[in-house]
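Just one chain is shown here, as C-alpha cells, and it is the form predicted on its own.
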Amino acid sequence: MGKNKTIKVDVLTRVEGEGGLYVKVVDREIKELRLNIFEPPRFFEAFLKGRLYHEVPDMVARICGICPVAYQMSAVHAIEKIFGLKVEGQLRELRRLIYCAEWIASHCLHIYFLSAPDFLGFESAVAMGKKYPETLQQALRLKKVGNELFSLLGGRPVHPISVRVGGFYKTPLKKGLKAFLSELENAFEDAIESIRWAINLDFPDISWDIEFVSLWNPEE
C-alpha cells in the first residue's frame, strides 16, 4: 500500500441491510475509518394506504427475506388491537413456533454464512467449507430444519401465507407436527455444538458505550 491511498466501497455483502466503507491513509497510517450501516428507504408505507386490511400482513413480509415473520407478526398485531381481538391458546403457541423456526433460519444463516467467513479470512461460505467441510454440513442442516419447520406452519421457507388477522388460514396437522419433532431433536445437538463452535472465534476485544433495551415475556 502507498504513504497515501483512500479506499471507498459503497457496497458491502454480508451485511444486515445495507453497508459502505471509507479509508483515509497518510503517511501509512488511517486516519479516518468509517463503516456505515444503512437501510434504504422502502416505501411499504406508500403501497399499504388503500389496500385491505387482510392484504397488509402478506405485503408487509416482503420487507425482508430472512425476517419475514417479524414483520408480518407485527402488522397483524396492531390489526388485532385495532379489532380488539386477543390470539390465545394453541394458535398463539403456533405462532410462537412460526418465530423460532424464522430464528432457526436466520441465525444459522448470519453466524455460518454472512459472520464465519470474514472471522475465519474466506471470502465466502463456500470457500470456508473446503477447509472445513464438517461446519458447513452442520451449518447446512441447521438451516434446512428451520426453513423445513418454517414450511410445515407458514407454507413455504420464505415469505410464509398462511399467518392471517386472527389465526392461521392453515394450521399444520397433528401427526405433521409429531412426525416433524425427531428433526427437531437432531437440530438440537447441531444447536449446541454451534454455540460452542461460535464462542470460540477469536472476537477482537471492543467495548461501545450504549445502553440495550429488549422485549421480554415472563412466562416465556
Partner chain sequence: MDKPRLAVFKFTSCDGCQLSIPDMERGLVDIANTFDIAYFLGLKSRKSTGYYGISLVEGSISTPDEIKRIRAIRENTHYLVTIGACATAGGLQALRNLKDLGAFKKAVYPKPEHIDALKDSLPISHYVHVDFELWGCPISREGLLEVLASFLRERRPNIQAYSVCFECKRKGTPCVLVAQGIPCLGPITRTGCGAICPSYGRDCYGCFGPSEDPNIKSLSLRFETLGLSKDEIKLRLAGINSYAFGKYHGKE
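The term rigid core refers to the most C-alpha atoms you can superpose between the two forms while keeping them within 1.5 Å. Numbering follows the first chain given and starts at 1. If you're wondering where the values come from, they're calculated on a predicted model, not measured in any experiment. First, how it differs from the form predicted together with the partner chain.
- The Cα shift for S162 between these two forms, taken after rigid core superposition, is smaller than 2 angstroms.
- The Cα shift for R42 between these two forms, taken after rigid core superposition, is 2 angstroms or larger.
Having seen the form predicted on its own, the form predicted together with the partner chain:
This part shows the chain on its own.
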C-alpha cells in the first residue's frame, strides 16, 4: 500500500443490512474513517405502542429475517416478566432448542456465505464451491440441518409462528424430535469439521485495546 490512499466502498457486500465505508490514509496513517449505515428506519419501537401483548412476538420477528427468534425470545421474556410468569422445564428447553436452531442456520450463513469468501478470495460462496466443493457441501448440509430443526419447532424456516407468551402454540411431538436426532448427530461431525476449517483461515494480525464482554447462563 502506498503512503496515501483513499478507499471508498459505496455499498458493502455480504453483510447483513446496508452500509458504506470511507477510509482516507495519509502517510500510512488513517486520517478519516467513516462507516455510513443507510439501512432505512422502520420505527418498530413506535408502532408497537398500543398493540396487544400477544401480537408482539409475531411483529418483532420481522426486525430481522436472519435472527427472528432472538427478538421473539426477548419480547416473550419481557412480557412474561410483566405478568410475573416464569416459563420453565421442557418449554424453556424447547425455547433454547429453537434458539440453537437459529444459531446453527445463522452462524452457518455468516461464516460460510458472508465471511469465508473474503478470507479465501472469492466473490461468493458458490464461486468458492467451484474450487472447494466439499466445503460448500458441508455448509449446505449444516444450513439444512439448522433450517429443518428451526422448521420442526417454528413451523417454517423464517419468522416462526409457534412462539407465544407463556410457551408455544404447539410443541413438536416426541417422535418427530427423536426422528431428527440422527440428523443432528451427523451434523455434529460437520460442526466440528467447520471449526477445524475456520481456525485455519488466515486471520489478519490485528489486536485492539478493547474489553470484550460476553454473557452466559450457568444453568444452560
